[in-house]
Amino acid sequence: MPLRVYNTLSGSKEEFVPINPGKVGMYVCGVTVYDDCHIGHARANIVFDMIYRYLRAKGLEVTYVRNYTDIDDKIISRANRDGVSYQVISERYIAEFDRDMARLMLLLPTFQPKATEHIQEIIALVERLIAKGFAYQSDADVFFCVEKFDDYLRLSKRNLEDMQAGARIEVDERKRHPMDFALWKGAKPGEPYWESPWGQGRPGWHIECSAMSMKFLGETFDIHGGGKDLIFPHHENEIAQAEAATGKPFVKYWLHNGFVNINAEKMSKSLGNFFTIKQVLERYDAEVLRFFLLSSHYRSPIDFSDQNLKDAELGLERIYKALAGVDERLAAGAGDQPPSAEEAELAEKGKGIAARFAEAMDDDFNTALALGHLFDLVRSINKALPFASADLLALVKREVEAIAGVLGVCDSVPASFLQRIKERKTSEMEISAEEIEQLIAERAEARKAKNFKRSDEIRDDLLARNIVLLDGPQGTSWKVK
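Taking the form predicted in complex with the RNA, give the structure of this chain alone.
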């Protein structure tokens, strides 16, 4: 079954055909390391982690590169504000980024290059552009000449005239065209710098990604990704730099994820309406956040709210409860069962889930639909649980684990996940687990004595404190509402 992906360059879904059969080169723009990451960064990185996992699951050999932009104006200004060197800032936020991504259960990319470790490659690329007449020096700066590059703005589907009509940019007199952008910036006194043919300076914003992607993936590679907000100017400029220098197509498929919104508005630093990953993980399990972000299509906007996170948590719990039920039955040694309609349905759903999952994912990574199929299976599991054979339950478990491995959700031991959620919720309660257990014991006594007035009283009291009791064959357990 062919994978189809939405390519920003063509504006439509295309069949994904790797340049080299069986192999994929994928570059994703990482972060500029000057502050903590927010949920928008979480989405971008989780989306491409999911894509990376799925490509690998399809048997492709993926070289995944995600950079750190560790020298830039914002890093310098942050360093100046804090009175430290830019390295202190970049190293601190690289460590924070790594920690956040690890908590979000992201696989490590094949390479994670840093801009400051590729200054020579960057200088070489700028020199190449100057030699070919696509760039010019102006004082200690070097600019890219957008008018020389015919395909400029092809990705964002605009033209230079329109851009100027709405331009709010201050015109730099040293530029030949207002849209020309810096490849190299001369250092002002006190700024960090590297020696270059144009004097002491540092790379412009976009050049590091062109230089590093081509170094690790070659001059033409398969996938380049990032948030929609990078289409212009960042990716547009990357294309210009790379293609002007090499004369070859830079990237075959451009993939862009949608934004995380707050009240239907883009979450962003400048609007100040953002939540950091750390803040959210104080209140929700990392897997819940992943599940939430994968519950809508990666290109759609997704609205971040407490209610939506809670819904996601309930949904994920539903899946885990079913899986925990499977584990319990397997542990109890589910023996042979007489044939039943429930088991037959589960067998059909269980054997078909991999194909349905692949079909959804092959359609431009439709994780929302894929999760819908998973919920379908969950219903069949719940229905068939008392009737299914151990073999069938084990098969279903394996199938779900395969899917979980691609999405990075439902990948925990079910009982531990449920325990984790329970502990998180309990820690926010004013009542201790011991007290609850004590009350449950008292209620059991009352029920034994048919004193339902007292037993209901206990249950209602606990309910008022958000504790829900669950009576089962093995006795009473509880959960936080």
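In place of the form predicted in complex with the RNA, the structure of the form predicted alone is requested.
For this one, just the chain is written down, with no partner chains and no other molecules.
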């Protein structure tokens, strides 16, 4: 089955055929570096990291470019508020972004360009647009003339006349059309600037990505990605600038991830209903957040909640516990066992999991279905664990690890991950581990004295606090419910 992707430009799934056989150029819009990143940023970056990993796993040579917008109105405003230069703000939050992405186990892109390092390429692109009649100077600003570009708004499927009629845009006498957008902004007093043919100023947001993507990937490339919120105006304007300048198609496939919702509302800073990555990772393991964000199809909205994160944690625990069980059996020297139905089922699923995983991922990177296949295999592992041979267990473990590697999860030693999760759950308990152990010892004495009423009271009291007791041949252990 060939890889098929949903192309926002066509509004349909298409077979993915690289422009240059065996090679892929992919550009993903990075962050504007003026504050800590939130989980919306985490979703976009994890999604395209997953796509990057899968394309490479298919044997494609991927050039992955993700930029930093390090000059922008918001950066200047933050610098003025903090009483420092814009460079201090941008470098601070580039470093914070890099730390967040490393914790979320993202692979490094091939190139990570900064807008301020490509001012000459941006100026050259603006000059091309002016020379071709698609842009005009007004005072120290340069604007793109949207009426000159016939295919404007074909990505977002909007209508220019309808947008103009419903626009809530302050009248700007410098523009020929209310929807015209800035390619170059003249510097206001006290603002950072660069010299240009139009005077001192700085680039507009949209032109930065067009210039940087074409520098590293050429005037036409395979994939451009980002969140759905970037379709208009950012990606729409990128298309207009690039294609007006070159006369060539800009991007073959446009991929966009869905929103993160909080209480059924889109998460946004303007609504004040957002969580930073740091805030989430104070409570949950980074692998859990990554697993949660891949548990839904990347184009679908995903509901962020404490309960959904706990469900993701439980799911990841199930996989790790199965791997830990395999490790224990292999360490104990699992030998040949009499044939069993459980082992036969595991052999069938283990040998077929790679094909089922690929089929799911080839259907527009359907990680939700891919994880469903993985959980189905985990169920078979747990059933067959006492019966399976060492060779079969080793094969199944390799298959699970290969799938997990493409998704960027299960990168820890199973025992280490499970211990981290236990410590997290323990830290949120209303009762300490020491108190639990004391009550377990008291319960053991009560049972020895045949005081089953007290034994049951202790068990029920702990259960009410989400502590489950597990009685076994070696004694009583406990876990957080």
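Please read these numbers as outputs of a predicted model, since none were measured by experiment. Heads up, when I say rigid core I mean the largest set of C-alphas that superpose within 1.5 Å between the two forms. Numbering follows the first chain given and starts at 1.
Rigid-part membership, decided by the better superposition fit of each C-alpha, differs between E445 and L289 in the motion between the two forms. Domain rotation between the two forms, with the chain taken as two rigid parts and C-alpha atoms superposed, amounts to 18 degrees for the smaller part. Here E423 exhibits a Cα shift of 2.4 Å between the two forms, evaluated on the superposed rigid core. Fit the two forms on the rigid core and the C-alpha of L462 turns out 5.3 Å off between the two forms.
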